[in-house]
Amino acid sequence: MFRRAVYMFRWLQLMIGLVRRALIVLFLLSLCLCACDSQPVTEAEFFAQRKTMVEEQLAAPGRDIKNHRVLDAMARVPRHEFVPKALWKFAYWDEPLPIGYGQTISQPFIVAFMTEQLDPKPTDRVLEIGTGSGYQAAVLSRLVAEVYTIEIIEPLAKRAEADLKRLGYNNVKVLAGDGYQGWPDHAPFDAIIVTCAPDRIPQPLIEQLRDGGRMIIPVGPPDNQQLYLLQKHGIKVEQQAILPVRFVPMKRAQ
């Protein structure tokens, strides 16, 4: 009975969240229409912004991402290089934003946290599913020797692949493709992290994860979906789910 009522007021703060989320975004959708005429943010503001965000949005009680590699990198990757340039002025907010094509960079506390369940290593090879802005990505690749990221979105995947070699993020490749069937020329994976909801968890990632290794995905339709956490020992696959969570559906090739 008490996991049962746990459930309903995480499931009821996941509603009362993904509403305030839909009017801050419709919000930040009609500030565009006159960002032209604003003044634009320095690097010195966006560098205070990222430093307040590591502090107040992911550090701060309740929120208890304690990775100090993980918050090291989240201050340190330039989150607006990965939206629009009119939603630059919000990009530190812990909030997702537009990118385009019907999707979305996830907030920044969500971005901390998967990555940080992945307790990342700097010898690990990962696969991300889902590339979107290609902000992610960048997170972990200051964590992790080799990123591989998959989007099914191929302006997105080109955009983001110019973006992350704009700014040096150089041990990161994209693909442009089907990120349900993973990248078998690079398997296997000792982490793999899922930044879309498919309505299972695919067979081909579970096979390219390496034998120890962990993946977290998020698992269901859009208005009742479970982010898991996932480690492989042989056959066997532990699977656990610690959060419930808003993604977009995981796309599939036609």
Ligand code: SAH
Second form
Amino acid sequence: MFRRAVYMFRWLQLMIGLVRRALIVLFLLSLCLCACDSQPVTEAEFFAQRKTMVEEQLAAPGRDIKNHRVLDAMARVPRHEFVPKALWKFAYWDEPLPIGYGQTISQPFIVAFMTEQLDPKPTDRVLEIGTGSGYQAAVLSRLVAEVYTIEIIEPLAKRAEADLKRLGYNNVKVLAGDGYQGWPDHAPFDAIIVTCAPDRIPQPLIEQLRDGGRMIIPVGPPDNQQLYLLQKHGIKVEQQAILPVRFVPMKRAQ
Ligand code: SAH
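Since the structure above is the form predicted on its own, I would like to see how the form predicted in complex with the ligand looks, so please show that one next.
Below: every chain and molecule of the assembly, starting with the one above.
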């Protein structure tokens, strides 16, 4: 009876030892997996992800982005550099992503679509309202001569300015302020792109658009917004709603 109890006790000890070892191995393995997961992806991998993004989200049937210069810019601008590092693995997904201060970087398709609608020319001077991360400005920077961009949240403006400079987008000027008023010192602009939604099209922006220039702008409340494309012909402004969208509201300086 006593020997049997000792035998059972040893057997139990052995089993506990085995389970403990298995748990330790599992724990180390999961640590390893986590570490691998947070390893930075190489530039070559990011490049491949951008190529897939262009093929599957932008040029694919149904999305139909056709302008080769726009597709090329989208394939080259490192979107991951404009999102928090913790989100790098989602940088080339078909989604908007948070960039802090309650704001978001737009979905790649929306960036490409709005850029294509502006029909950017290498000699253009473009105004952007709503710098956010600076990503849209970086895409434009590759396509036009000069980009002027205004952001109302000062820390975002500062961060975007630093990121754009660090990445060599030297033809972009960033201003912290209320974009509703535009940037009269540098007007008129060949094109204006607005990436936050006012209730109606700000008059100062229409005034700062050159004759023949184009503006793309979301208008309306978050649950009922339309993207408008405007073209200015003298005192006449032609406008058409081209896509239902969802942008953050345009704030006004107090
Ligand atoms: N184009 C950005 C995304 C824009 S999100 C990108 O590529 O990342 C919209 C941005 O508009 C937010 O950062 C918000 O702070 C800014 N914004 C809102 N109202 C504004 C205003 N009146 N003037 C300038 N920027 C404004």
